[in-house]
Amino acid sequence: MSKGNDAVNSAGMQRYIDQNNKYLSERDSYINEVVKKWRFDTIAVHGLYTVTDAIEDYQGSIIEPIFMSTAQAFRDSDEMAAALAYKIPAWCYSRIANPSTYYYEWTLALLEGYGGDVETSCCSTSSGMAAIMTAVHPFLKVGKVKTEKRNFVATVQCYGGTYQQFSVRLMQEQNVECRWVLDATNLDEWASKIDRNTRFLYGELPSNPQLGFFDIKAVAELAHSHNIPLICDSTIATPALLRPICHGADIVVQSATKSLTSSGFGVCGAVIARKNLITNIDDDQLKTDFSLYIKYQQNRDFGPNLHPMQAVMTLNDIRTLRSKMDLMSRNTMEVALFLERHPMIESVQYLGLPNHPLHELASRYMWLVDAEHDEQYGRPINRYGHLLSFCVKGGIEKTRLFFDGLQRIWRATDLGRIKSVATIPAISTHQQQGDEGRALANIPPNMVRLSVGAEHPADIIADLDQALHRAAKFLS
């Protein structure tokens, strides 16, 4: 808002500003002196929702209320003016903010920053794709030179929707060049694609569906040496196994639809950012608190807001995130070992397998959070997530016969569910990418993506085994 606007800067506003500055100071003290001393599970269960909040504001409700209201009423014109000028925290209109999304955002911000000496904040979005758009768009502003050729560098091994957003929505429609990195472990390849017009680096890890990975710390240092940020999609790992911001990344995007929301009750996303991030964009507000910047400016105008009911349903799923990711990771390891030995399987892509070429690199980053403080383990434990992919011998025909023969595993494009779900990426999630795009990303037509759930692994294996035998029998 412009300074000197008498309609906004009335003397009566100061009372509300002072009251809310006191509230913000008390909240920051509570975060730093209390919440940041909790273990991961405690933060996941409680976030910033307190007994005081419940009793004073929400009639004692022990669960965060769902605020099914479009707007907030104000005491008077001074409070309204202060809220709409963003001088005091308020939720004014649910396209901008809502109490339900507030608690969701703070929980994710604290979990992504857990264990790191870093301040984080979060902006909720209506989906994972909205989170990606929200995260990258501010860095693609047209500069003073209107003909400037903007570009960014990204891992080609990524979700099919990400590939489409970058290659079609940005490259073809916005004339913003995406420079694909084919081997994300090759730091020289990353470096060779950066020039003075590069706005950010972007990487997905572990990637969907190939389980690609890269050295976060090294790529972040490379980005910062060019005064640009590193954005990571950490959807598959979740903060229970990997927190890229703690290793130097500036921004994390989450398709919370997936692993964070294991129930599968809805679609949602989030952008989590470190404060005072590094960028060559000359905008102090963007640098200081990126999440607040996109919430109050870009997303206010574009409107990819998260529904309050979905925010609380996702928040409820997050409360048991660590134990679920541990269980599903252990199940997935058993399934991967079975598939690796099966005569009908050409190859298995799972970072937990000791012979996987990226196993050592992934093992440096992917740990079950707080395992060393857990009675069950009492030491650091590697966990590699619930997603794997494998290639069936005999090409697409045998692959489809196997896929159609599954009886307990669901055939769907979903992942991260408490139930096991499989798909063939070439005909589903990455179909629009085309043959050439899939070849670049190493997605052959006989690849099956399997998201392993919380069923007993013996039952998952039995279903895979009978479907593989079915395929072998029909084509023998």
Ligand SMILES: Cc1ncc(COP(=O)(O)O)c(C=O)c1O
Contents of the next structure:
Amino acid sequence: MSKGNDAVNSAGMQRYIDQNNKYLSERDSYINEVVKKWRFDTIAVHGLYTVTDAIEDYQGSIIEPIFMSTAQAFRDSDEMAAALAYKIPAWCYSRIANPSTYYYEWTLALLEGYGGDVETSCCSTSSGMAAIMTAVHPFLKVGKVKTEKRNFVATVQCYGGTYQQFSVRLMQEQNVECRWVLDATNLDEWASKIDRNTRFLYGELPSNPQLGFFDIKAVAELAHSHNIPLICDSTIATPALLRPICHGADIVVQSATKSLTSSGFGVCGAVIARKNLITNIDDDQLKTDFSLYIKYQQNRDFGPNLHPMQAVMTLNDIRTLRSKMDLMSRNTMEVALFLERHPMIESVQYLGLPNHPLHELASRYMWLVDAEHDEQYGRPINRYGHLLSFCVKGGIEKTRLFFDGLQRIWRATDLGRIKSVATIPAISTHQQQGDEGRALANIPPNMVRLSVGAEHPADIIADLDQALHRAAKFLS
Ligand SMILES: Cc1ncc(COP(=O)(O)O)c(C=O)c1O
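Now the other one: the form predicted in complex with the named molecule, given that the block above is the form predicted on its own.
Time for the whole complex; same chain goes first.
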């Protein structure tokens, strides 16, 4: 907002503000009276894009427009001043806002808040890493006492890029302390790491690649009892299986690059936050609407914005998210059961396996959204996602032989694709954190991460089987 700036305020601005207030109140009614009554799939398909929007503004296009334009032209200086003071919603400049990213943001905000009595908003970002940076940065403001050592508490079982962002970029370069939680199911461990300089709690669940999990409700309550928020990376689950904000978390980060953009067309991210955050940061705008705060202030100044083309490509994938997550979860369960029985496999980490130590906890949170309203199921159904990891007997040598023998499954540092993809985290996604960091995070060298796609599971199983046999023969 512009403060104390005489050049900005003019009588003519008020006309635009009044017009836009009317538009905003109509939009709020539409959201509350129409969209929030829809089922998940309908929101995923349409979001806030309406026939009226299409006909009045976008030449009737039934697909959300891709506005590849840097800036919006204004009718006059009053409209420009009002837009740039954020007194009216506008597209002004694509680093700040754009119609294509607007529809993407609303769809994700509504899906993450689906089924919960909570108001959410979203800020799109250029990648998942940008979403994480964008979500944590506002809480790390230097306080009134400049020497105060800021800290936050985070699950060590997390994506390798997150580990690097926290341990190198923040700890080593910015003098911010990240206190790692080794056992995220242990509430006492979380509690013991919080003090008056703690700014937020952060947890990834299910974690990549170990499939770690924690009790969201309990950790959120702990955070709130210290007047700080809980931020969750819920990339692996997507809102089709888990919506942490509905269980008490305050902010969700998504690497939308993954299952949300299952086609694999590009990199993108999102921060979704509840309105009226609990935080010990004294900033009313940040508290009232966190996503809007980062969009209009922090990200305006740092610029990690999403390209409009990618926003619409991702929207297109999100339309079928629920059914894809269901199919890929079912396929993954079959693959996990096969691996669990295979003599070459040392261990399998998949939350859906009944004997997995976190199965019961995950089963309290991971449900296929709207299964009870689905003709096929007609009752609540647990689904555990498309990611599993397993350790191959015979150490890294056999693991690499197995990995090199895969024929149908792609070797790549990627996940959430419609195609099955595998990697060895120790030599790829989690290489940079070194032996010590991997040991802390439970990532042995013989661990393979497999993201199961939408192929027929029998074909995935056959590929795994032949590669395991090949590895067994080679070194025996
Ligand atoms: C759980 C999780 N969070 C964040 C990221 C980073 O996302 P991006 O690659 O879109 O920056 C990844 C990437 O694999 C991830 O798996």
